[in-house]
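The chain below stands alone, shown as C-alpha cells; this is the form predicted on its own.
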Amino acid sequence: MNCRSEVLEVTVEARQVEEAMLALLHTILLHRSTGKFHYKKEGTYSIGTVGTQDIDCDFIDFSFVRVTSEELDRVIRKAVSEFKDALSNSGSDGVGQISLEFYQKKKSRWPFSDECIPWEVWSIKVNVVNLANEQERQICREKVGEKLGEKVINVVEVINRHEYLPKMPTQSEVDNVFDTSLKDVQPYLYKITYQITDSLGTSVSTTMRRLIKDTLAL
C-alpha cells in the first residue's frame, strides 16, 4: 500500500502560530472522522451523526470548521501548544512543520507487536516572521487569512479525490481503522508529530514580508 504524502507551507506571526494549525488539523480531522458505529451484529451497523461547530479566530481573519468534540479539540490543542511551545523555545529562528499521519494496524503473531502503517501523512511546514508594527499585524492578520482559506480549499479537494481509504472494519476489527476511544465522534487512527528545524525558510517569509510592504504602499 502507496502512504500519500501531502505538504501544506504557511508563513505567520508567532501569536497566529496555535490558531493556524488548529484550522488546518480540525479540517483535515473533520473529513476523516465518522460518527460512532453502533453494531446490532457481526456485519450490521450503524452510523452516529457527527456535529460541527464554526470557530473564529482570534489574530487571523478567518473562521473555519471543526468536528463538535470537545475530546478531540482538547486532543488536538495539546498536540498543537506543545508544537507552538517547542518552536518559541528552540531559539532558531521560527520555522517547524507538524505532521498528522493516518494509519491501520496491522495484527502480528505473538510476541510481536501490531504493525501501524500509514496510508496518508499531512506535513504543514510553518515559517514564523516577525513584524515592526501593529499596522504590519494587520495586514498579516488579513493575508494569513485569504492563505489559510486557499490552504482549506486545497485540503478539500485532495480528500475528495477518489483514493485508497481503508475499508470498512468489522466489529472485531474496528480498533485497527478507528480511534475508539471517543465517546462522540470516531476519526481514522492518527497520531500528530512534529519537528523544529534550525534556518529559517527565507523566500517564504520574504514574499510575506514583501506582501506586506506592497499592501502598504498602496
Second form
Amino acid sequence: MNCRSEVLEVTVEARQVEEAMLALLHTILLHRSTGKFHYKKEGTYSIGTVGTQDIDCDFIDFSFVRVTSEELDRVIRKAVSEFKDALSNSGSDGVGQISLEFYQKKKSRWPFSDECIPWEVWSIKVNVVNLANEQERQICREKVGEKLGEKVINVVEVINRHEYLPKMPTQSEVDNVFDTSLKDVQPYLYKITYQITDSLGTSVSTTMRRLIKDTLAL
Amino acid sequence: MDSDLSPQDRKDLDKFIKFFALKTVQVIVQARLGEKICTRSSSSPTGSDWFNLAIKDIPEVTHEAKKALAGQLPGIGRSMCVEISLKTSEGDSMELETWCLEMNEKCDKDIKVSYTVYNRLSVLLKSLLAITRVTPAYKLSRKQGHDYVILYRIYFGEVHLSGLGEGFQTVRVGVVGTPIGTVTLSCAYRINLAFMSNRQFERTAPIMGIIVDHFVDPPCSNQRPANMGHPCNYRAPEEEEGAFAGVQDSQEVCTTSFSTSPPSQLYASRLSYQPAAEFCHPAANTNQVLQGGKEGGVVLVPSQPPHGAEVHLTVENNTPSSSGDEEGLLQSGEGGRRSVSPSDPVESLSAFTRKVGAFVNKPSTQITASSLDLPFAAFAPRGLDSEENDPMVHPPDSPPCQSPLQASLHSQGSDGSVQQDDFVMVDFRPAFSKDDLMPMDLGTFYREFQNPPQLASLSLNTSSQSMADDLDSLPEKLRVYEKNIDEFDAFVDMLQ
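Having seen the form predicted on its own, could you give me the form predicted in complex with the partner chain?
In what comes next, the whole complex appears, and the chain from above leads the way.
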C-alpha cells in the first residue's frame, strides 16, 4: 500500500502562521474524523455525531470550519504553537514545513514494537515574509485569505477522490486505526511533526522532530 | 441497470440521497445566514443526525426543499439547485452562486450502499461545510444587514447558470459513486460583482427603512413571486407555535452599518470591480425626483455618454427670466471613477445656466463655460481643462459619503448605453447658497476663487517684452539723468 502524500504551500506573514496552519490542519481533520464508535454485540457499532463550528481568523480574511472538540483543538494548537515558535526562532526569513500524518498501527510480535504505517501525509510548507507597512499587510490579509481558500479546495479535491482509507476496524482493532483518546470525536490516528529550514535552505543541524501525538512508546 | 441492487439497498440508497439533498440545502442556507454556526459533538448517537453530522434543520428551509423536490429525488437530468442571490435595500438583486446536486450515469456497482456510500456522503457534507466558507458569497453574507440581504431559492430540474454573469467560476465539492449513478455536488459562483443594470428604473414606493420582517416569508405564503428567493436570515415569526424547537435564537441578522458607496468598498480587492457599473439606487433617485418635480419645469436633455459608460446630464434653461421659479438641476454624478474626456460636448457645458435664487427678478447674467452653475460643480466633469490630476475630477476610489446628497451623487450610475429619457428635475439647495447680492452659489463661488487669474506681471510674455523695452530705453534715460545731475545732488543734500 502506498502512502498518499500531498503538499500544500503557503506564504504568510509571521503573525498569520498560527491561523493559517490551524485553518488547514482543522480542515483536513474535519474530513478525517468521525463520531465516537460504540460497539454493540454481534460486531455492529454505532457512530456518534460530529459537531462543527465556524472560526474567523483575526489576521487573515478567512473563516474555516473545524470539528467541535475542545480537546482536539488544544492538541492542534499546541503543535502549531511549537511550530510557530521554532519558525520565529530560526530567523527572520524562515521556511518551515509542518506535516500531518495519518497512520495505522500494525501489531508485531514480541520483541518487535508496533509498526506505524502511514497511509496519508499532508505537508504544509510555510514561507514567512516580513512586510514593511500597513498597506502591504492589508493586501497580505486578503491575499492569504484567497490562497487559503484555494488550499481548502485542494484538500477537498484530494479527499473526495475517495482513495485508500483504512477498513473500519473491529472493536479490538479500533485503536490501531483511530485515536480513541478524545471523548467527543474520533479522528484517524495521526501525528504532527515539523521541520525548520533556515533561510539558507539547509536543515537545521538537529532536525527537530516533535511527536505531539504518538501512541507509540519508545 | 439496478437489478443487482437488493430492494433494501435500493430503499436505503433512495433514503440516503433524499436526506443528503435536504442536508445539503440546510448547510448551504445556514452558511449564508450571516452568522457563525456552531453545533455540538455528541459521543452518544442520537439517531436523528444524518451522516453523523450535527446539522440543524431549519424547518422553513426543509419545507422549501421538500416543496421543490415534490417527492422526487435528484436523478439523471433532474438536479437540485440552490441559488443564492443578493438583494439591496433598493430592490436590485444579483445572483451570486448556484449550488447543484446532480446525478450522472456513471454507476459504481460494487460499492456497498449502507456503509461506503453513507460514509462518503458524510465526507461530502463535510466538504460542503468547508467549501461554503470559501466562495466569495460567504463574506458578503456575513456582512448582510441594512443595505442588502442574501436570499436563497431552491429549484429542481435543469440547472440555470446564466444569471451568474460572464466568467463565472465553478468549484466541485465532490462526487460519490453509487450503484444507480454518481452524485456530484458543485458550485458555480459569480466573480464579476459589478451590478447589472439592465433593469428599468422602477418607480417603487419609497423605502422608509429596511425592516428585516419585510423579507421574512412565513411558510406556505404565496405572496412572493415565484422567482424571488427567500431570505437567508431566519427569524421565527411570533405567531407560529413553538414548532421550531431546533432553531436557536442566535439567528439574527448581522446589522453592520454599511455605506452606500460603490462596491469597491464592500468587497475585497480581489473581486473584479468594473468602474463603469456601480450600485444603482433607482428608488433613492425616485425619492429625490419626486420631491424635486414639484417645482419648475426644466427640460433635461441627457447627453450622449462619451464612452458608453457614464451618463452626463445637461440642463437647458428655457425660461431665463422667469421669476419665482426655482430651477434645479439633476445631478447624475458618477461616483467613483470619472474620466475626463476632452470630447465632452462643450456645447453642453455652455448650456449650463446660472442657478437663480428664489424671487429673483434679474435675468441670468453672462454665462461662461467656466462658471458652471452646478451645485457641487467641482464634481462635475470638466471637459475644458485638462485636469487629469485634479482629485475633484478623478476622485480617489470610493470616497466616503458624508451626506445623503453626496451619496446620491456618488452612487448613482448606470452601465452600458442607457438612454434615459424620463429624468425629472431635482432641486438642490446646498446650505448657504442663497445670496441676493451676488447671484452665485457656493459651488460656483468656490470654483471661481479656486482659479484666480494669473498675475499680469508673472505672465512670461509681457515680462519678456518689457525687459526688451527697458534695455532699449536705458541709454535715453541715462542721458536724461546725467543732464539733471545737479538737481539730484541738491535733492540728496536736502535730505541729509
